[in-house]
Amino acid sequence: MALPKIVGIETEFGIMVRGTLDWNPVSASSLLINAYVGTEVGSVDDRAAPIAWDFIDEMPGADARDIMPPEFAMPPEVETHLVNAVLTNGARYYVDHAHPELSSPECRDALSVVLYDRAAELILVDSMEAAASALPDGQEIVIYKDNSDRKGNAYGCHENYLLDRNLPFGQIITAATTHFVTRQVFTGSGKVGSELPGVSRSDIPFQLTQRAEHFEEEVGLETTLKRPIVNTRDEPHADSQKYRRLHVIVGDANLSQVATFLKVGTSAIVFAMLEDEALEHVVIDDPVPAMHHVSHDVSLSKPISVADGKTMTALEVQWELLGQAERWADRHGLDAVGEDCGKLVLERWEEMLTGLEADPASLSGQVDWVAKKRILEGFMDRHDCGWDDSRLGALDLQYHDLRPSKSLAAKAGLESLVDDADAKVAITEPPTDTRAYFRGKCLQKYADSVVAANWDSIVFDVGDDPLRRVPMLEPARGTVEHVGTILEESETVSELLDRLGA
């Protein structure tokens, strides 16, 4: 039977400082993330609590197919000069490398995903103007979600699934390869032409996603060069023995909450077939130059090679993998992915192919590649001119400025799943239905008493006794219904421990 597939997304956001030539990245996001923990919200800051993030779990070099010496898969070197917050809605604000990252709390279902996510966004919001103060006149920093700056650098839009730790890791490489290197028809945000060496904007004018052109590899371990399209990461942040985390890279950064939802759901309803044994693997042939392949065709028309020396289209592999889900939830149920949620995604799944299979047009609202490209086509309608005008580059990144004002993301008309009224309550509050719960609310609660959290422990201070760690192990629990009145009655740390050890 298939596990619950707690899920969540991580964000590396594309940042610049505009009013100077003379910034650094690294500083820049430090600033960032800094000016918005150490904005209050109203008498108190019930947003960030200033404590270290706890590496001590953290294995960044561990690999899924155990072909890593023992001394890579040790706690990562920590950058202690780089601001690492820890929000009390159960997320994790810091700076990884040149960017600001935002990693969601766990989310029970994908419609929760698109709820933190949005929370996400309008954190980077606020954390612009915080900043804004911090700066000398005439510079501001501007935060974009996108994956490329157009030089051939990507940054990453990260999503992570828990699977059962029994699942043979090659049935995964599989299913995840094949739902991938096609997912790109819905989850694309779109790129005016290429970074692949040799090829012109001639060539690719325009292309369904930022990111996979920047992948070389089938599988690996690697997130920065030779990026593969399944990572091998083994790092669970969960009982090792129990479970998997599905590190996934290859995803673009979306504005459009649809696309989003179906990222996440869609590939958490594959992976639940595959734990029931319920999927009927197509095997795509070459998948990196398939992925190049599926992001180069606008038109969604040109097959790409299966198993048996057959051809199938993005589109039509899209259309086997839901009639597969269909049959599963009718003889499995849709429990592992939420009931309520599973629905909906089968329900938008089946709407979107069907649309992009009519008329692409038809999803502007729903599509980030393919509203881009009406901004775009509109732009050069108005002023006559082709693909190899420079503008259209500046308007490509401005499409993902997360400024209200200039974002033409937020003038396309794409649909909202989740209310900005909920998503701004969701900037404090945490999931009540994972283990995120017990971390958010412990912060809000006994932050002074906290010495360090991470995913899956929290460290306490109880004055003259040692340091308390508690293990939260199970991703889905923590939650208010099993920790809530637990939380409610604690009024010390103190008294918390002991009843959680009773």
The other form holds:
Amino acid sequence: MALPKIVGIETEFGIMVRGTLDWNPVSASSLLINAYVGTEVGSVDDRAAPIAWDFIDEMPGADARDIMPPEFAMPPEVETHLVNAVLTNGARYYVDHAHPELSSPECRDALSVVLYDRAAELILVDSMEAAASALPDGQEIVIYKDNSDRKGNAYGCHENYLLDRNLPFGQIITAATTHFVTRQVFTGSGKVGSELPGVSRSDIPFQLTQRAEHFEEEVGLETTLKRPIVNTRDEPHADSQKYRRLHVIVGDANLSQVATFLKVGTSAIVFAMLEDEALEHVVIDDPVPAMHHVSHDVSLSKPISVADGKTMTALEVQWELLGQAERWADRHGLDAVGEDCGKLVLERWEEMLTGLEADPASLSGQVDWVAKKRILEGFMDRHDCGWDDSRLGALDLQYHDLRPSKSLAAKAGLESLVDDADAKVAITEPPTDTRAYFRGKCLQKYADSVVAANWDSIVFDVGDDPLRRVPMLEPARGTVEHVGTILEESETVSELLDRLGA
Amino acid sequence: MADREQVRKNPPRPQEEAAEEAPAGSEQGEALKAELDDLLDEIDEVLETNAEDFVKSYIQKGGE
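The form predicted together with the partner chain, contrasted with the form predicted alone above:
To see the whole picture, the full complex is given below, headed by that same chain.
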């Protein structure tokens, strides 16, 4: 039986300091996050420094294929010296490389991911405002929720899915590759031009995704060079005998909530089907060129090669996966992806494919690349210019600007799936139905006694005794149902730990 | 393919039917065009000035 598909999403944001030429992205990212954790909403108490991230279990170099990485493959570095905060909603907010990054708390379903992804956007907006007072007059930090500077430098929006450790990794690779190459038709955030060497604006004026062109391998451990479609980082952040965390690096950061919802919701279903042995694979022949090909085809009509000498369009592959998903749901139920949420995913998935097939332009409220293309084409029409006009590049970037007054996505009429009022609550309140609840609530209630926290443990200082680490190796435990009463009734950390038997 | 037909509950409507609805469709088209015009008005106001410099200066380090 499929495991509950607990999901998280991590977003690296683009950053710029306006009003000066003399700035550095690492310092600016640190300033941004420190400014936020210094605010009333962002801080866990009145301490000057945020509660630290605990690096003890970080092993980003571990490879799911159980092989040592080849010498030329550099395992990702863990930068322990940069600002790294745990928030009371269970999220992690930190500087990664030269970007601010926000990793959502663990979520039980795709709708919860949308809520915490929207909360993340609001946190970045608050951070920009908080940073303004720490900067000289005339300077401003601006945050972009995008994935590429359009000059060959990419940064990620990663998804994480809890999978059964017993699932053979080879099967995960086949299923994931097929879905990742073809889901681009609704997950793409759109990009003007191409970043491939020797490809001109007239060759590719516009494409579906920001990320596709940055993928060069089918499978691998890298995330920064020679990026693979399926990433083999083996860092479960949970009981490693039972679980795998599939670290998905191919996605675009979406401004459309429907796109985020379907990106996560359909992928969770595909992995649940795989665990239930209900997936009949469609095998894509040559995934890397196919991935570029799908991204470059705004007509959605050019086929890719699949096994047995056949060809299918990305949309046809998606119809096939949806058909299988509906039959899987009839037989197995939707418990693994959340009953109500799963139903909504299937409904919206079908509407999406129907719309994309009939007239993609009808989805300008749901799909980022469509919304962006509509703005760009409207602009070209009005100003009588072509794709090579530099204003098109500016519009492309500004679509992702998170300042509410400047964001073109915010003006594009995108459909919301969650209320901003609820997302504001989610800035400080954790989900109630995963272990993020325990993490967030401990930070809210016992901040003075929390020394450090990470995905699968919290370290408490209980006074004279040695520090106490509480492991949280079960992502579906530590929910309000499990620990709500204990947390409510325990006045002190000692009492909490006694009652938990920790 | 068979699976696809099974899933698709709302197949594209036949041509004649679409033609009958043309007046409503064009009204909707007008509304969409007006909405896009408003959006473009607003964008003209907030679009980064000196687009070329802005696009050139947007340089990020690789991440992940």
